[in-house]
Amino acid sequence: MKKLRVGVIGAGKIAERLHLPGYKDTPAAEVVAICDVIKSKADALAKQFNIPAVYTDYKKMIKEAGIDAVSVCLPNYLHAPVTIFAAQNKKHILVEKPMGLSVKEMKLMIKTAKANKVMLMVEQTHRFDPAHEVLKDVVDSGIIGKIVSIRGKLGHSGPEYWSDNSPWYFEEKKSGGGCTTDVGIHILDVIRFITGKEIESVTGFMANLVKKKFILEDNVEAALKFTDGSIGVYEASWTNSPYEVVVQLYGTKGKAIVNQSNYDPQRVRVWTIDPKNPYGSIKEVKYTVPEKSRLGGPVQHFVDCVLNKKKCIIDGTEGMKSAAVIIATRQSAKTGKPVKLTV
């Protein structure tokens, strides 16, 4: 079997924890080279992950190397002309998110990727949690009627804990912004899957509580209004301890909840009514949530698309449609005005 030869493009913590570990546990592919501008954080990884080739130049390994794909895992402001000139040399590109920091370079990115047949998918690891997967069969199976209301959160300690010597997080031009595009970007996206709703507007407020020092949000909330007319909200947060993500959907036969945090186990939860008489017809329905996603993980998912010609579930349009959302929630957070969605 022809194995899918990989080079990752950065040896920051997503590479680590993320990215080499899922390629590691993928039978169908194998990562024969690493780039870092730092050497030593390239030499680090590969030896921890027996890669054989490590660059401090991220066109010379494409150029080079002999590989069919890249795994993207810089800072955010370069994800954009890395993945370009990825593409433009034939390599199937798995970005980290947000994919992009404006909607003319992400609209770039998809166009390059298509006119050189490769493929784009945005890695959205919470697409592939098996709790978000149970909950979006639950909507989509209709037992809790038309989702009518929307709420969701992720929130953790903040980057400094996750990925030390990261600076970068906390700096506008390369971040895009604080925890709403670190972690929104997240909880955003997990409500556009579960409930394939389109976003028609946002207004969103962000304040600095916490983190002082570091000038970014650190705290954000933003209300959504849904083009089939249906309203959320979406939250996000660096202050947040224990970390956790909790999405809410209520519709017009019951609602849903997945609660998914450090200290309380991961969780689906799905009550149903009678609408005819909803105050005395409250009934739970079990579900069953598996050890792992039925479709492995981001990285297995992207190997098997690019291997059998698969369309993958985030591509670059589903990836650029979330990153449009938390660039208008900072818009409107600045200006105080609701931003209408474009894309």
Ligand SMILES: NC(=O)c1ccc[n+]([C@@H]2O[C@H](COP(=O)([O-])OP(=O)(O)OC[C@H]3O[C@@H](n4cnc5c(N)ncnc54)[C@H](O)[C@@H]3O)[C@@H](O)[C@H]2O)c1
Second form
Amino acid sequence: MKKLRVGVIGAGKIAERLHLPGYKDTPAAEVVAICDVIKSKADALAKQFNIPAVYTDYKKMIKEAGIDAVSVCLPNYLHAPVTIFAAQNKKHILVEKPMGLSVKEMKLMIKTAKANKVMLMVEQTHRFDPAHEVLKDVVDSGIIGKIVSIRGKLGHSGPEYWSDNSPWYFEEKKSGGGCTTDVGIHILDVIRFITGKEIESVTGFMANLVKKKFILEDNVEAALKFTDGSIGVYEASWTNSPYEVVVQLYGTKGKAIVNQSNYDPQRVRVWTIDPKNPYGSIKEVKYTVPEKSRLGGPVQHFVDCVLNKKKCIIDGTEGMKSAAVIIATRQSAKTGKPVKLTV
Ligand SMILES: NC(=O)c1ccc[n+]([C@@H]2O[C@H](COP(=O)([O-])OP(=O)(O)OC[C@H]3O[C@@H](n4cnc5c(N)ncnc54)[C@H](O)[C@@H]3O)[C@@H](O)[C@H]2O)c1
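Could you switch over to the form predicted together with the named molecule, since the one displayed so far is the form predicted on its own?
Zooming out: every chain and molecule, the one shown earlier first.
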């Protein structure tokens, strides 16, 4: 079978840590070009991953490198224009989270991909976390009943410890926001993915508590009202060290928890109860979490879906729905009022 020829746009941290290793691990694809406005960064990754062509202009790369697909690994404000240009030039697109900075631009990304018959997938890494895949199985099996309330938290110590010299993370026009946009999107998307619930409205609270020089929020709390009447909260932080990802689901017949952090390895814990005798019937049900995602990972899934014409688990519409909640959370926190979702 013909290999998928890929160009990676943006030779920063996520390209180095996730996209390029992902393609290296996918025999059905090959990265044939890489682009960065800082040539030395593109050169360094080209050398490390054996990529034959280096560009500093993504438009030139898309037009000239003979590629079928792109990975968009750029600062958030460039996701929409670069995705749209790639789609207009008939390239399949794997774009990093958050998909875009406004609903208007995300709708245009979806429309352009559809009009040009290319795949648009949003790279929401945590959907490929094996613990989250197992937690979704738990919910889908009905073992903990109907999910009534939800808590999700994702926090780390901030982007300055992840990607050195990337000031765009702290400029609202380029990033779209602070920890809400950067990591809130992960946990909110995981909640939507695992429960299948849609959000009706959100009330957000943001604060800059520690990173005063960066101005943007370093902590966020948000209350969610789902369209089925259930409720929940999501929290995100740039001051949360050690790193932590927690999802807690409370159902009519039990509860399920994923708690992952540097100090406590990945695990899923599930307890069931008999609703008629809640105190006397608590049972722990054991689940094994595999090492790897059953889909291989986001890059592997993208390549598989493009080559085999499959529907991906996080297309443009899915990516937009999660990003819209993040935008609404920040709007609510700024105005002090709940915001209703429109997509
Ligand atoms: N999925 C995840 O878990 C995860 C983790 C971290 C970052 N991300 C996302 O990945 C994206 C990139 O983040 P990062 O940490 O790699 O940032 P980074 O700053 O390390 O890398 C971005 C790169 O883009 C380059 N660039 C900027 N403008 C360009 C242009 N016009 N053309 C070509 N190159 C250009 C920069 O020079 C830089 O090398 C962001 O959207 C971020 O939200 C996702």
